[in-house]
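A single chain, nothing else alongside it, follows as structure tokens in the form predicted alone.
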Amino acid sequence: MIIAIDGPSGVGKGTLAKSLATHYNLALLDTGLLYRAVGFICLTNGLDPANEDQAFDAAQKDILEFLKDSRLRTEDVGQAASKASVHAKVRAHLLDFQRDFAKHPPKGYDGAILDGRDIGTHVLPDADIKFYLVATPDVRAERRFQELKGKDVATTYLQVLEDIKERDHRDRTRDVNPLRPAENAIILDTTEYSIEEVIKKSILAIEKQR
């Protein structure tokens, strides 16, 4: 089985990819690390995410060696990795890592789940479930502020927004593969809910496409 979850930042994708994963015995791909790993790398090299050549630089080094670093996390790097994801050379360099995973999860696994915010349009349109979770921007920003003030980032709700309010009309506008939901994506708005309600829906909407 081949689940696919889009969705803006703040809605709780990377939450539900991990608990359906455990639930189904899936190998799970936070592919916006893979993004995340592209800004760190140019901001930790003195690139600029947003020229397209300098960011597909940054995009060839082994970045799978980033994927764990805890820095790939900060707000800086999210906007850096937001930058460089609207480059066509960078997201096609990406994009056969991405399908070959799905296809070819590691041993032991039955199956595979993405997370990002072109999965289920473009990196696996014949994924077996497609999600697209949504959620009010005021909400994001508040579980995105607390995420942070807990790792003691200083930063303010407000900034945090702004940030939220960028980025998703950076997503939603780039000219390759914008953030939208599939034709076929199950929506779950998790506005009002909490994780364990949006995990219990997730399983059910599953279980009645199986």
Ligand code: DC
Given for the second form:
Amino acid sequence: MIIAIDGPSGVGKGTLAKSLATHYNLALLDTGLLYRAVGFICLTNGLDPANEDQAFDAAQKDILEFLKDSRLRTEDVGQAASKASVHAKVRAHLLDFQRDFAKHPPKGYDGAILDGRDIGTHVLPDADIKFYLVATPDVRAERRFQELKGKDVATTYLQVLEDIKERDHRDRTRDVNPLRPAENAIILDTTEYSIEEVIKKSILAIEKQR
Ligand code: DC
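Given the form predicted alone above, I would also like to look at the protein as it appears in the form predicted together with this ligand.
Complete assembly follows, chain above in first position.
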């Protein structure tokens, strides 16, 4: 089984993806980490993620070695990832790895689950099931703010909200594979429902389609 999950930042994609991966024994790929690794390499090597050639140079480095690095999780890296992800060359370079992961998941798994921005629309248009998560920017910012506070990161709710709005705008309006729901995606609103309810709803939807 192959599952695609898309949605904006802070909407709960990662939590849903982890739960479904465990429930169905699927290999999980958080595709945002690939773009974050590119953003991180830009920031640490004096490259400008907004410049296509420089971002492409970063994408050609060994990005897989960074995927477990906790430094990828910061807001600065998220912004750099968002800037690097607008470029066609960068996106094309990361595409094969994502498709290959879904087609040939590591041994022992019964399929794959990928979460990101363009999984249902572009990376895996033939996924068995597609989810698109939505929530208001305020709710996403509040959740992210609480998470950062828990990690003692110095920031304010308004700063987090501004970052989320800026990233939403860039991710939705870029020319190449912008964030939007696939036509056959199941839309789940995590403003209205708790993440536990969203997990339950998505398992019900999967069972219905099997
Ligand atoms: O999901 P995330 O916040 O870790 O993603 C970081 C950035 O990477 C996001 O702002 C846009 C980009 N991204 C993308 O363009 N396509 C994906 N499939 C995943 C992430």
